[in-house]
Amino acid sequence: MSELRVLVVSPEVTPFAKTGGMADVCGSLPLYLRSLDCDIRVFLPGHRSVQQIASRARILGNVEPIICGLPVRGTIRNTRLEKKVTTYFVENDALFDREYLYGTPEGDYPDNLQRFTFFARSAFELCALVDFWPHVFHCHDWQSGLIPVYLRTMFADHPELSHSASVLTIHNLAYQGLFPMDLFPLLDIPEQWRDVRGLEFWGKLNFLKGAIQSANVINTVSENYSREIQTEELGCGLDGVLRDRRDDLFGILNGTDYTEWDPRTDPYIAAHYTSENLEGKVSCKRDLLETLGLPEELMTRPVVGMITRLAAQKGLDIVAECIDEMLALEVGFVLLGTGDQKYHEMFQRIGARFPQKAAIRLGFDNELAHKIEAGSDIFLMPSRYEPCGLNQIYSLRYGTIPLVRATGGLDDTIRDYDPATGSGNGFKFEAYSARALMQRMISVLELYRNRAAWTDLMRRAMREEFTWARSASKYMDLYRLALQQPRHRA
């Protein structure tokens, strides 16, 4: 085989739709992958961001997936990632033309199945249309894990597709598309995938669980990641099933695109800096500070970033806990994020109660995400559990230290910091509690006020690399195993 044939199927792609840093990944990786004597395209449902982004798209036809005996008809378009790599998208509007991906910060949109039921069909309605049939199709999430199956049943014979494999990615285990059971019949599948070894989850259908099941390899975003899912602390629920497939389980480090986050070339910020002048960072902090109206006086004080999805898997509520208890330390806090209504309440309420010290900014802003990367001092990440993260990775480049808890790729990308050595490039907590969260600033703030060791600590930490480069030539290895693999398990 010279050239592999892939199609990454994914529900987000930075920069047509993006809800957390799966989209990052999909924005990036095909573009490294391209490189590698990959035949490599991208599909994507069309939400209403893809549509207002790629709105000269160009039609390329139509699609009638047969769900449950009746044609559902979506419209493919075909634009470029980067100009680079070809891209298609769905469009059908009483399916994706909606103000959220997934769902409202109240809760889940109730036709989620029926959505990605249709963006799964349409993926090998697609292939037909394009004359485009992959060796592999790349599934991210819950949201593509009905390829996986339909590649066991309903295209398990068919002359194009009989020979193709499915790489799995599980960018986050607890989102896993749980549904009624009695909706079934929409997926038009073979009644023994009703029970346990199929999608079966405690009496409702788990389109994730079906992925794991049936796709030829899987890989999490973090080599440590891949270790605690098989945990009954963090499997939520699918500890056992992925434990019998843990030799097909592989953990991958997600890489960055240094085009889009360097303070060298940054376009958003206010001034460029490097490891070895780091003047433009004090116009960073102070531009930032000024935007989100905070006041002068924090220049001389750390200043605390997050920028983050707000669920409970980041540490919001041990965060919430000892605010108070951070802010007596006469430090800044800014928050950027969105997601679960009653964090929007409990972050805006710590916003009213301290004008001076912190700052709460509800939504998506990438510009501003990008000022409090290179305008903040600490950035924290107390995840519950982090596949991978991307913004301790960010944040390094920055010269923003992060403080995040051990667990998952966080673990994985930050060596904590030794003070006997002056090795490390972070800091890091182990215990899930507000109280080792405190104890660890306190430590932080200890060796903020030491400026000569601060600034040693920012250039180590500016000069660490975790490009896409290597990270794409492990997925290129995990491609072809998923081609050894046979088709068809036990």
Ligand code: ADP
Given for the second form:
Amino acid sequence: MSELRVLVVSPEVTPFAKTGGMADVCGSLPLYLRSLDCDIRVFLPGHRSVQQIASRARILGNVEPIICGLPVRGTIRNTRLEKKVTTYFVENDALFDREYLYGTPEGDYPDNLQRFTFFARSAFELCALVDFWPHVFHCHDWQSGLIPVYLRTMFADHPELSHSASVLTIHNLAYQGLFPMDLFPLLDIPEQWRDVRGLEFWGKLNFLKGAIQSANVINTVSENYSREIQTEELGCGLDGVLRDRRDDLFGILNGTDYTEWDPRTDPYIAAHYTSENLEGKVSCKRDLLETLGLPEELMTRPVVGMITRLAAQKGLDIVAECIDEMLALEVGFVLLGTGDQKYHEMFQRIGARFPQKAAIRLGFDNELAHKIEAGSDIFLMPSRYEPCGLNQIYSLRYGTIPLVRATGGLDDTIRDYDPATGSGNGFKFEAYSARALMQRMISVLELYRNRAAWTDLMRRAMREEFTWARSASKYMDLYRLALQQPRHRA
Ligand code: ADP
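Next up, the form predicted together with this ligand, please; the one we just looked at was the form predicted alone.
Everything in the complex follows now, all chains and molecules, and the chain you saw is the first one.
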């Protein structure tokens, strides 16, 4: 086949809208795929942040899918990713002009089913509007999970779409898009999809399950995670469904956009530095301490950084459990995050108890995220599970040594430091416990005191490469495989 036509359908895409790593993937992978004989385009909802960033985007026309008998109107606008990749978004202010993407810190928006049903249906209307008929729809997480279902149902005999395939990338299995079963009629799909072989999940509707059942191929964002989700422990109730599809389930490690995350060029940090000349990192640390109002004396002590969604997945409970012990070791602690109210309060209390040692910033702040990557010495990711994780990869590039729990993509990307040989690029611990975290932290701090060995480790970490080039060609293989795959469910 000559040029492959691919539509990336994603609820968030950097720089237009972001809550986590999925946005970074959808904002950078297409840039690499476009050089691989691929006409790749991107589609996302017109969230408030998208409208602000792409305020001058051209209007292409309206779409009006009939949802449950009623037309719902959206406006399609056209912008570009990095001035290169055609990117469309659909505006419907009642559905998408909101402060957050999926919900407030108090909980999910109550109309998420309607919002993301409209989004999926608009994707097909978009194809007609701009006369772009994808060979492959590349869907991301539950928010675009209805696309594979509609390809099997509503569009199974469509003259332009009957041969289209879908690839489902699971960035996080824990978020599934669960809704009351009585909303099923709003989806406009045949009755048989109500049952356990369709979207039914313990009496509810489950968008991700529908996508897993119907996508041609599925992948997760690291190899390890593609195995872990087939176990009861990390399968979030879908392990059986995933095991059924194990022959079509793959793992492709996320790449990194080093144009955004590199201390040589980063516009947000106080000074640039490289693995050959680390002087600038000292200025970055001073700048971070000043920005956060932490005392100068921390310049001679290790500073531990975290940038994270405040969710149970991220290991925040075990950090809170051992924070007194950790701070007693004369380290500084910096956390930037937003998410569940419970963790907001938990970490606010920590900030108030240790004003001279800990700085807690609750919110989403890209510039501060860059400053933390550059200005910290150690980057902590004690996740309960981690589909890929990007911050540990960014940290390597900034010479900020990752201390991670050995799970998912963290385990795939971090090699434990071995004092005997000096090999490795970071530190790992196995058990999900405050005790295991602290035990490993003690060996990290021991190495930190050995300046020569620490500098050597920093330099090695900074030279690691996790570029998109390799992963992008694996996605091309996946697209081709999807097109060869028989339709999974009639
Ligand atoms: P996840 O996708 O589970 O949130 P990842 O490590 O894959 O975790 O990606 C997180 C991305 O979101 C990183 O680019 C990180 O810098 C960014 N990020 C997370 N929380 C914040 C925040 N509060 N402010 C700025 N950036 C954040």
